[in-house]
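This document opens with one chain alone, in structure tokens, the form predicted on its own.
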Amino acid sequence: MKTIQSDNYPIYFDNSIDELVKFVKEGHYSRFFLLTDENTAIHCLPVVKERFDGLDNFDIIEVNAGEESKNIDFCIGIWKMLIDFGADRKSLLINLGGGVISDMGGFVASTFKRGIDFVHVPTTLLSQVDASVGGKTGIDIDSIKNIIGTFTQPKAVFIAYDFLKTLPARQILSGTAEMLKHGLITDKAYWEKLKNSDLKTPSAELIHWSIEIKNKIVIDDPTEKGIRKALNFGHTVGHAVETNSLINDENPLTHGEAIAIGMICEAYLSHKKTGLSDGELKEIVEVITNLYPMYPLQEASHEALCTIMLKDKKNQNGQINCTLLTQIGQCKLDNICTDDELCESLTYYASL
């Protein structure tokens, strides 16, 4: 696949780990560090370490897997390890992992000594098509997702499709939700292609296409003043559902499962508020519900979900702000939704 040029950095596809080694050697870094979690340390780290044979100026920092690790306490631990390992401003942080590692690693690097270089080696489908591209870094506080962060671009991104073979089916589908979103907000042809593909094993072509869509949006609007808000479709409701699940469920929803629920709810709001046709609403619901199991959204949880939504960083003047669809492939930004409307969308989902 052809290398994509983003905002002053490349996204490599073919021979990406070899490109990573070349990047490190040509960067003449004083030291470099591999940030990973215990899952990636087992399945992906050995592949990367083998390619670094002959290089001895690096250390490995491992954190616990999962969204629960994406907080300031873990960041402090990483910063302390960087200090202990002698990291300086000419050091490089390699974020080897999924979305949590990309978000948190980017935040750690962008703030350590006022900023050191970092690159992403995303190992999940979700991080390949979403978290690794666009320069958003972030951590959670009090279960509010990505409420603290920076806009800081990586120096490069290295997409290795082989790492996806290590993932369970549920994690693949978590990333698929973001791919579906890309089609819904900007590209009907891509949506049609996705509909007619095996999304439990998405092809390299579809992944590349998805990254191209996101990359174009973030280049046009790097700090989310305009069109980048389109990427929030499904995320106002979805982030609230995800947060509530993390707090209350023994086996929490994945990010993609929660965003799938959010996209159904926000497609319903689109039908009510911005002109999405009944036929296209039904089409979206059918595609998503055929991929993702239904989640028991109880009416008793509506108040808690709306409270979480009120804390969302996308809100304006204390009002809940959503990106909605006008039709498949087109969206409308900055739609204020009331608690009653949001609860109605949650009830709609529960009725399916």
Contents of the next structure:
Number of protein chains: 2
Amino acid sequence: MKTIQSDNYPIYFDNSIDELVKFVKEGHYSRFFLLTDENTAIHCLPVVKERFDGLDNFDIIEVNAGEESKNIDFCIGIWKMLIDFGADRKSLLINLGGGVISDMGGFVASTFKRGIDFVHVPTTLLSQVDASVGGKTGIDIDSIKNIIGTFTQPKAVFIAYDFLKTLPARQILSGTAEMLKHGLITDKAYWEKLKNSDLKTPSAELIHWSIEIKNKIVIDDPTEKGIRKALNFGHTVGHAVETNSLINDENPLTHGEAIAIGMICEAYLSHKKTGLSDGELKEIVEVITNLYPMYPLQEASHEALCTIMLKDKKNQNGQINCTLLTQIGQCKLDNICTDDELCESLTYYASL
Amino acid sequence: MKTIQSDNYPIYFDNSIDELVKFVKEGHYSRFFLLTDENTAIHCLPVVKERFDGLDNFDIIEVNAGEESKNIDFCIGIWKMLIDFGADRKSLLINLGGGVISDMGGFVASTFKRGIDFVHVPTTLLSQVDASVGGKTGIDIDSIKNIIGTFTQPKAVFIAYDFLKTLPARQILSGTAEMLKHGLITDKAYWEKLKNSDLKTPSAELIHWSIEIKNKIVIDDPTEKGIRKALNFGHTVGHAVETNSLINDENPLTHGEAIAIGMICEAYLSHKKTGLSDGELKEIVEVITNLYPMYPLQEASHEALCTIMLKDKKNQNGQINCTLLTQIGQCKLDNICTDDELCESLTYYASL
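Having seen the form predicted on its own, could you now give me the structure of the form predicted in complex with another copy of the chain?
Let us now look at the entire complex, which starts with that chain.
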């Protein structure tokens, strides 16, 4: 499949691990570092490491898997390891993992010695279609997602479709939510295609298409002043639900599961506020509820969710700002939603 | 005096606190925050705060004074206060203080919600002629100076000459070292002027000239790929001496005192390696030793100093890289110096 050209960096699809090895060798880096988590260390690292056979100027840095690791303490640990391993400004960080690894690794690299090169090898569907493209880096503080970070582009992204085979079904579905979103906000044809596909094992073509959509948006607006806000559809409510679940649930929602809830709530708000038709609202709800289990959103949690939404970095002047749909494939940015409206959308979800 | 135009931002000299108030009011920020330390909170904050009389959309964040505060724990504290105070992407951070405040405040702002606006109001001579101009932000980890940071420009800099009157003589001299450096690396006329001035109370004109020199260099090379390395003269040895002193001395050297030592050592290396004449070496040593007290650089510390130099972020491939002089007012970048040469330069200093 065609290499996608992003904002000064390529996104490789075919023979991507070959391309990675070529990139590292031709980059003449003084040293390079593979950032992995305990899952990718088992399932993906051996495949990559074997290909670096013969090179001795690299080290492996492993962190715990999961969103709980995406914090400043892990960053400090990685920075210190880079110092101890002798990383200099001509070093490269390879982020081999899901969104936690690419977000946190990107932040670590973009601030180490005021910025060293980094690349992403996303190993989950979610990170392939979302985190690895667009130059957002970030970590959480006090469970507030991505509150600290930078806009810094990777030097390249290597999409290895084969790595998805190692993922449990629930992790695949976590990525599917972002693919559905890409269709909903800008591309009705893609939405139609997704509707008629097996979304439990999405094809490489569907992934390529999804990345093309996201890439087009982020190239037009790298620092989220305008059209990039389209990507926030489902994320105002979704992030709050995700944060709340991370704090309270023993087995927390995945990102995609939370965004699926957020998309239903914000589709409801779209119907109320920006003209999404009743028929399209029902269609969206049907597709999403067929894929994702329902989650109990007790009324008691609504106030807590609104408090979390207020702290979301998208908001200004204490107002909650949502991207909503006008129809499937089209969206409208910067819709101020009141607490009451947001609570009503949560109640709508709970009533399904 | 003339406002200097830097890389998309102005550096104000005259009526600079008036300009600051105007900037804040015309910027239509949702909220703004004054970052100060315990010294500027006493000597400078009241002057500034009084001028914001009538505005209620700001908060004050105070940290401990001194290089020891320039670490990630203080950053986390400031990030959390910004969250608690309701800072959003349309907020402004005003860094009111010396280099610690501008370096750390710049880093905090450049990473909070992936970057909010910040301005500097430097209150020490050192921060006026050095830290506030050039867009380097940074914090220390394990006493390694500025190892974590970004290249991010402030939106404006406000030089308030009057604040210098609150400084002890030793703090003034800490800034003088950078002024001397600006003359040595690119401007013989400025060096001559400095030599014949009272450097214990430098005039506003001398400060303006110094900032003009630094500004010209950083505009040409914002991310230190080339000519900006000129500013590192004296800093390879100087940073190591400073770090070592911070760790070991009860009353550590100021930045300028350490850089003064570094400039003597690197002037010696310049004489050995890049053709600086014996006469000019002696002239540099005389000017510097007349201003700064000698510091005991025991031979036992030389190895520790070289180890620190190796970790300096300027270096690559385990080699120590210095900017040296070819004559007063001209320099040569990227001179690899061996451990032996560096030790010899330390011995030269100790022999004075």
